[in-house]
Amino acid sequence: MKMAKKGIMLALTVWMGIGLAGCGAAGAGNTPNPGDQKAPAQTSQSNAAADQGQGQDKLLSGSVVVYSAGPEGLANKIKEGFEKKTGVKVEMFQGTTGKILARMEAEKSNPAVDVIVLASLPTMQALSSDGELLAYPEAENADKLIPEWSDAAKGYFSYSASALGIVYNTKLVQAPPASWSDLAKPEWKGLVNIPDPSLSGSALDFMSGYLSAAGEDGWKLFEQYKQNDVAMAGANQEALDPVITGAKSVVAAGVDYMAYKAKSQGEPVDIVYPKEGTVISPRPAGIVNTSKNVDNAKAFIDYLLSDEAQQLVAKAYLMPGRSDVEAKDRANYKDIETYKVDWQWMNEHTEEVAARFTQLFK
């Protein structure tokens, strides 16, 4: 089936509801195909201030407006950091990239974000494909970027990434799984939950990139886990939530640092990578091709890539995005097994796989 690019928005938009239109701005392995980029007008303007150092030579001043896929503890630091480095107001909204998407969707008349920041390699590739993105060909440190998760014509940075595991309650859970398959048995009926691909972008990009790897016959394991009572349930926090409180027992297609953060708070979880392998869910920034404050959007992406906030982001559980930056008490990119996913495949079937999946755990 030929896949319009611009469906994942809209059906992540139908999900999640066009009644964000009224909200205001402020708020809460394979090398990637990004398709081909377009050269869409800028249509920034030049803003006023002291050059903080973030390679544009340029006075900054004013605000930019950021739409981010959280995690909402590092955005707010990343936030604050930026803030005070550049003196450069920033409005925030957070929320899941459905709701990211959606808003941006609603407000597409009166365009407001200037900078996105998502939590799906595939959705981004799909907003580059279809010319949304401004590229940023001189964005500081993007040479240090793991290659396989960013755009080669720099239209989006991944500055982090997640992989997604089996997250399991320590208390009740004396053997862990060990597979994918392993949650299909009979001994995990009813004590399994499972992320909503509709709601969560790592999850989606975990169901498409499985697919792209084992082909139709993936379906199987899905349909097992509909079989075994595999609940779909919510994004990722309130899938994991019900683990930590012992009402469940197993998050499958769990975020990491999620689990990681958890058991450091003294939670009792912790989080396994299948022997067979996972996917690993890049979390790219870009700028909007409509952004009204191009010169803050770019020293935005600057400071992601900064070595401050590669740090923030080590200190928040998730994989630095340069592969000079390795984080602690996690497991890193590189001792994790992966699926030899297809990024183009996952771009052009994401709508897809996320409607058969909701229909399949209705």
Contents of the next structure:
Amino acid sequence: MKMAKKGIMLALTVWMGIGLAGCGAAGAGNTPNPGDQKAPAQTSQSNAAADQGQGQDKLLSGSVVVYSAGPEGLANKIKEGFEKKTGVKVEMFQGTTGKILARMEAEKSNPAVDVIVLASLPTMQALSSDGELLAYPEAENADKLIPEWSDAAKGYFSYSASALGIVYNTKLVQAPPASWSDLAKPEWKGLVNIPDPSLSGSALDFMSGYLSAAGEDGWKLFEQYKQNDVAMAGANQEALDPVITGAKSVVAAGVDYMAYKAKSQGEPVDIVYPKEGTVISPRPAGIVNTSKNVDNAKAFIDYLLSDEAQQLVAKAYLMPGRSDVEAKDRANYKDIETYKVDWQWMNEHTEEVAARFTQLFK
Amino acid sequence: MPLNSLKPYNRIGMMLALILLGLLIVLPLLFILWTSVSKGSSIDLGAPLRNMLEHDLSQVLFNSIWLGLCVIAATTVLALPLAWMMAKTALRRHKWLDIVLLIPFMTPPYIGSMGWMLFMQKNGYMEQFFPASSAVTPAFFSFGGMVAIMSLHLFPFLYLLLRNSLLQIGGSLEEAAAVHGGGFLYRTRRIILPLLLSGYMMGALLIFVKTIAEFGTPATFGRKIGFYVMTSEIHRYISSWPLDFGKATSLASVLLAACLVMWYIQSVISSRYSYRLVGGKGSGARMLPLRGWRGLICWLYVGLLLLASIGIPYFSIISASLLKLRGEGLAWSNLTLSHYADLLAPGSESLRAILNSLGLAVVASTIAVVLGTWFALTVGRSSRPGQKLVDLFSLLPNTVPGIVIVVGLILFWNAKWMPIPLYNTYGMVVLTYVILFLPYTVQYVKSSFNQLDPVLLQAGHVFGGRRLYVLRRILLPLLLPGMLAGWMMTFTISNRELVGSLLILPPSMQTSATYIYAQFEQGAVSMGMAMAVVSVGVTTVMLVILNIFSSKQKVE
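What would the structure be for the form predicted in complex with its partner chain, rather than the form predicted alone?
All chains and molecules follow, beginning with the one already shown.
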């Protein structure tokens, strides 16, 4: 019974929190106040202050609901950093891009989310063209973002990115493959995993990006893969794990930050980027247009693009989205050879590519 | 004197039960069906069937049903001898076995499958011990292996039902037959099996439904061997881009139909073979002593079963939770306890997740037992249409994949017109667990109740006992084992529930299951495995305490 009571209290607190946030938003401005370092527990007090302060100074309060696609460590650090800086409580749901979309779909009639952070750009583009995003033209530092990854209309912002490469087990592989076509050779028969594009947004970006550059002929590579017993294995981590334990030797189209992270822990894995080029998969964030805490949401976007958060991104072995921030422990944007991908084409053909690829590998 | 003295209970409760069930279970499911047939403003009743045909999903449907039937067969082979041993032989004194045998069921299915995969895969633990085994291990990655994993996970379920039925058959009937010269085989064929059939059919139905609604094993092992079932397809439509709730819900309704057919067969057979076993007369249970080769065979059987269902998967799980570097394999120098230290660090996210899970499970299973007992009593012997309806409704959550129910619940409780602000709160999670696991209590209590002789209750009335008194002093004590089994089952499963929790937990809240899942997604497999060990350990300890407590009560 004690738990039930606690539950009701929790419900009330959340409910009141949302109500208060609604009140506070009226007087608050856009930019976070660096001086305000109140702990989340004190938000109701800072709320009252905001109401009395008549919004002369920009003071944020209440909470912001964020649905974020990993990596979890980074998402938690960003949450902490943002709460510390603004005093706004972050309610965070973490899941894959697919799970976030499923939750949004289920909540459609009464949306709870303010900010979404996804791991797949075409998905965000689709949301944008459906008019589900709220533009934020005044976003700080948005001009420093790598332009082809983000929205010119400022609907979404790619705060980070990962590149796709060939991840291999260093104990089992002495001469790593140098090109995508190497993996179709008999010496790799039955030793290669590839992530399922219907579960991994980044893998899907690779496949549709590769096809947008190579055209219909690009399918030949995947057909050769299939003949060489390349196995389609779940999402990114499920594809990588057998390579760490030695059940498989190589992941084709493996996400690089996971490989860097495992490598830094001492696991016997490493990554190469094929010489002919690869695809970089940006990770966009945006405000949904049903947001009830718009000012907090905008502050969250500002924080994502701030120096502090961009450094956190780099520490999580991801590529910072801003061109003026460099990562130390990984390959940077300018070091990786990429295909000339057509994001517009990818956006239009995502569904078709995923369906055809999974059909081929089933 | 009324022939059936239970009628008054039924009349009072029936309408109320129907309304409650309708509100909690049927309406959310109707929401789902509605989405599967409505397109904008028009209604298209053929949509589910067309979806099946268009996307060539008949093979997937066949896979699901075939898998369900094979798992029923395999769990029967595993559970029946065990139930007999635990009910009829001296093995029965070893109560601890009952708790140990629940462990496979406490293990989240995807963790169990991961354990098997880590053990059997190329360069896996098996090959690290016996390099020669690499000739055999690839054969494990087949349909047979999948049936084995799922059966080893689900058999405790059937075992508990069968053993309870066997215990209630008691010794007197068998002795009577023996006195009249019936041999062992004759007694088994003419007395035990017919009496067992009703309980068995219920168990088989639950196994079937559990199997075809299972997501963990198909998602890990099934995907690896390219064996796709309905749930994996539904999950694909519901959680990967592009989302298609319509298709997912139409597949779900086909799955629902398959389960309803099974339910119908089960209820026909059960009502034909239902007997009143617990009468007023004492039934001294005969216990076969276990000496010499008999004891050896029994213990060997139990030993092998425990090795396969717990030993192997837990060897993998525990090893994985202790490894410093997973790429280095098994070696003493590569072991560490640091994952456990991180996991149980005070104030850590993982510790909060464990406490969350326990709290939720206790609250949910208590509510589920109270509601479930009430519904089971309302169903009674399900002779009237109203009772049949309650029976069907309370079983529904078990016939639809959890994820579908959860989506229905979200659609329902988060609707704009819903006046109760339950969504995104703690209460919503409790509600979801109660709804998802209600069928267990209902089944357990129903199965105990069906074996009660109404004469007992009539006797209570004859001697002037009022309704409440009869309920308190006669009915409830006799139902208590069923209720307790229901509570333990609900507690165990809610503690590891994943699919629903992933969607329904309020932001910023984690349970041990979602924590494990997140660790796997993030690549911290060792942390995930350590959490699995801790949460199964905690559940086991809880059950042991409960068991000691309840057996003390019996003595008093």
